[in-house]
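Below, in structure tokens: the form predicted alone, a single chain.
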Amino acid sequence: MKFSRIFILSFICSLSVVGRSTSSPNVRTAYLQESGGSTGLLQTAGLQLRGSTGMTVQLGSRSEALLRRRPTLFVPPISEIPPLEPSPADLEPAPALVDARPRFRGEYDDEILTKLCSLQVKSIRPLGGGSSIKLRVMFTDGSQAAVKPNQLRITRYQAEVAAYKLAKALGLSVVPPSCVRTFTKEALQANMPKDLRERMDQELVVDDKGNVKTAVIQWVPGLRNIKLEQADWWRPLLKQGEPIPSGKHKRIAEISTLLLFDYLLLNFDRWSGGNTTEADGEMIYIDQGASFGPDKKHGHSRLMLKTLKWSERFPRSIAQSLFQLDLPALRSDFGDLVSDDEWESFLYRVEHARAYIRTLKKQYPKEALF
């Protein structure tokens, strides 16, 4: 009973404070006395307690409100209540709308095949190293690229421009942009030394009108060789069960993934020496020409398939990606750089690198995605 008591007069105490009027400061609109009795009535505008005795509320104007014998309660007429104001549209500003448009350290892809495609040209040198053709355009706008022309020997050009393409709808942005471009036989020749000169004559693929196709691949600055192939501190590191070191799992996320991205390519030339690189410490992958190409019966993919067990562990953002991979809109933005027998082999390798990395998530459901 004590307790009720109490509670009683707390929720009367609160009613006193929330009657107070806000447009008619000089009006008191909130009333509380003792009655002069004996019976020790709390009176407070309306409300009245003795014992059980009930409450009554009057509605009116405020010379209503005046206390009389039988106590009520004042609440002020709707015209009084002043009208809820919303908060300003501006406290608040709209979500910024997310660019999803692929970017290449920190460009945007779209901007710089633009660049690449159409940007005249305003010299063409050898682009020294490795044992197939390969040039470095300057634009004029100063801006540089490497070209990989049409040849007989070992890369296709073909084959970097749809690299570039998987990348793109894997969601990866470590492969340089690239497109097809073409140029005159004579124009890829002019300036060259006398020796490349004649190399060309011999490998170039050259059409009825004496054009080479070739690809036109984004420069990258400070690009240098890590040479993989030399060093296996990193090969148990892929292995399930192999604590990474600290500061290791990066690089090994990006190891993996180039094994998965290499399977999917038919990318047999990766570890034969001088094609594992990285730029501010990011791996850069480069040099997918030898990919693709003809595979009677899937020898070749089963083969590469070796390789990529080499991994036993993948980041779960690129497993994802392989999962969900838009295959008919692929097949489309590859248009005539794959054939239909090299697509064919392409979603072979889809589908056993899905079943392999469906039975790593089977046998080590907490380790095989990272």
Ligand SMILES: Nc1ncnc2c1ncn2[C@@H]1O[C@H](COP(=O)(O)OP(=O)(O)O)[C@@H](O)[C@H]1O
Contents of the next structure:
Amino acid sequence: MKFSRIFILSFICSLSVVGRSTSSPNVRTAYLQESGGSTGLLQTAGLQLRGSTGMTVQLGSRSEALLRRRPTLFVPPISEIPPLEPSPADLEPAPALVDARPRFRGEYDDEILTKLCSLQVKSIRPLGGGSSIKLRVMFTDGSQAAVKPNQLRITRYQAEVAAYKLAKALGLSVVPPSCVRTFTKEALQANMPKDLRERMDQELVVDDKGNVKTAVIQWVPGLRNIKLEQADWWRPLLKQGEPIPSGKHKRIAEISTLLLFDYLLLNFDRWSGGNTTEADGEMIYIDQGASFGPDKKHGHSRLMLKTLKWSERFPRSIAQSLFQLDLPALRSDFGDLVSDDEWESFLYRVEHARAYIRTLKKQYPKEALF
Ligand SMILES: Nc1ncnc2c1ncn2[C@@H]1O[C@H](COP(=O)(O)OP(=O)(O)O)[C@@H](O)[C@H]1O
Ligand SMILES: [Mg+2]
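Mind pulling up the form predicted together with the ligand next to the form predicted alone we just looked at?
Time for the whole complex; same chain goes first.
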């Protein structure tokens, strides 16, 4: 009897000692151990980090008690941490392809260019629409291209190719790749209707060997005119404060990018008709033949800035590209497609486009870029 009283008394005492802990003894022993060494102590206002052996957390007055007992956060040794378990094969996402090579409609530009610039021509036909002299060639492998020869008016073959190079430098993949090729006038004229032959006689620029330089431009199947110049729904959506309906975001981004692209190129022939096109729901920028050219005292550039200002917001990605444009690399890529005067005028527009976007960002910090 006496023995059982002593046992009960000592049991109650042991319970009251354990009861002082505010956390469950099991949890406490699992996560908080008595501190070992004191290497690498870092102390800030309310936080103490202890080095390799563990962590002491100090929070307000309660932390003083903790500090006295010097508890540390238990971190298992590296050897005991299980390696990442791979997810089942069917849940594993495909490895991300980090492939910065430019593409046009799914095909690598350099592969397109290899063909465009070297394949043998099988046939040449007239290409209707528009007002310049242009042709449609078929290569021996069945692929096709639009061809704009060097001519005295309306279009400049150099501008078409330079525009593609600028698009590539800006990271835009909506301008069909193109390159310069030379054909004999004879080959270009063969099989043309009489009126076109006569026009070619008058307007083609032919060298003394009978050759004509041309821009050979990747053919875009299913290209269709979207006649944006005849629609007005998009104009207010380029303005600040105007909410863009969710279904219109992509098209507004394409239009504002086009306005910036044309400004840089000094292309004033976008809105005269027939020069806004799409294929498979994506805008394709064609007909940049009116770009560059003379810009006395930047008069044309100043005029074009008004058209750029139709848009008061731009996709963030194109704005970034504009600021990151590698100008020396672009100058060398342009080569003699762009004269020194045209380059100087282009630099003026780069500077003013950047200034315009900086101003928009100041005026409308949240909306200028989308
Ligand atoms: N690369 C191309 N792929 C498919 N069609 C094209 C291509 N280039 C031009 N075209 C067709 O030819 C038409 C006139 O071309 P464009 O470049 O606008 O010539 P222009 O300088 O005479 O205005 C376009 O509207 C389009 O229908
Ligand atoms: Mg045109």
